[in-house]
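We begin with a single chain expressed as structure tokens, specifically the form predicted on its own.
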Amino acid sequence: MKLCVALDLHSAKENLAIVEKLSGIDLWFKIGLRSFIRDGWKFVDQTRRVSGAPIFLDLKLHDIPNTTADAAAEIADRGIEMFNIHASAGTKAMEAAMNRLHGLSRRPIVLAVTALTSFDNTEFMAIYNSPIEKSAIDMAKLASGAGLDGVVCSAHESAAIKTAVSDRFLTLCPGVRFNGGGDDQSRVATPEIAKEQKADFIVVGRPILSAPDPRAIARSLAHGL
């Protein structure tokens, strides 16, 4: 299981200070919508130069097939190691992206977003008219059929998805908290639970970013996974 640190602070300067502190630890960095919209590819390149760590670009592509494929190609052209597409964009969009990436000597890992970890079952049912775990498994099967490498899901769905698809099908799990507390996340888990549920990646943000010694926490997590 690999640690992925979310760079979600108020400025590129603050994010890069964290990147410098964590340099040399075996981990990934996640760059999401806030940081990417504000700081763009310049920040992605700075993060890579400072750390040398692989990048997970968390933009959750969700559009018509051709647009999704075009965006996937641009991301791959930038040398990004991993990115994601909303499974809700549908099989055609996922297949279009993978077809566009086919034949690259080094293509990114591509994950499908299932159910956001901010959803509880009531809110999810109101939108998708299906229980979370069933939908997460169904979306994982669609993503696997479209050729994707894995999914973004809650740790609580990880083992069930691997049972339904394959142990080699990757699961990346946000919403990881040391005490299980959730702020704006509903389906949270501790690192221990994520490991029990066979997660391949865990995303940790605030528990590391707000720690008095972020490097000590990240190193302890990375070495203990």
Given for the second form:
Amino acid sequence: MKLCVALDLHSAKENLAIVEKLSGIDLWFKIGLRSFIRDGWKFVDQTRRVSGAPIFLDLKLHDIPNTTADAAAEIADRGIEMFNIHASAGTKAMEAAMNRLHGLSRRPIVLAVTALTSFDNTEFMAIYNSPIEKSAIDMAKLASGAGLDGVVCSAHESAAIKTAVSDRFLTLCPGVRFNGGGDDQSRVATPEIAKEQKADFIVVGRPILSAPDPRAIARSLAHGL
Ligand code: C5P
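Shown: the form predicted on its own; wanted: the form predicted in complex with cytidine-5'-monophosphate (C5P):
Below is the whole assembly, all chains and molecules, this chain first.
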């Protein structure tokens, strides 16, 4: 299991200070909406220059097939190691993206977002009219059928998804908390549970970013996983 640290801080300067603080630890960095919208590709390049760690671009593409495929091609062109597409964009959008990436000498890992870890079952039901675990498994099957490499899901769905699809199908799990408190996350799990549930990646943001010693936590997580 790999650690992926979410760079979600208030400024590029603060994010880059964390990147520097965590240098030399075997991990990935996740650049998501806040940082990308504010600081763009310049920040992606700066992160690479400071750390050399692989980058997960968490933009959660959700659009019609042609637009999704165009965006996927632009992301791949920048040498990003991993990005994601909402499974709810549909099979055609996911397939269009994978077809566009087909034939590249090195393509990024592509994950499908299943059910956001902030959803509880009631909120999810109100939108999708189906229980979370069933939908997450159904979405994972669609993503696998479309040729994607894995899914974003909570640790609680990870093992069931692997049983339904394949052990080699990747699961990346946000919503990691050490002691229960979840902020806006609902389906939280400790790193130990994520490991038991066979997660390939855990994404950790605030529990590392707001810790008194982020390097100590990241190191113990990266080494213990
Ligand atoms: O601070 P925290 O550990 O909750 O950060 C989790 C990160 O993972 C955030 O950047 C959030 O956008 C992202 N994420 C998530 N749930 C998903 C996909 C991404 O929490 N399903």
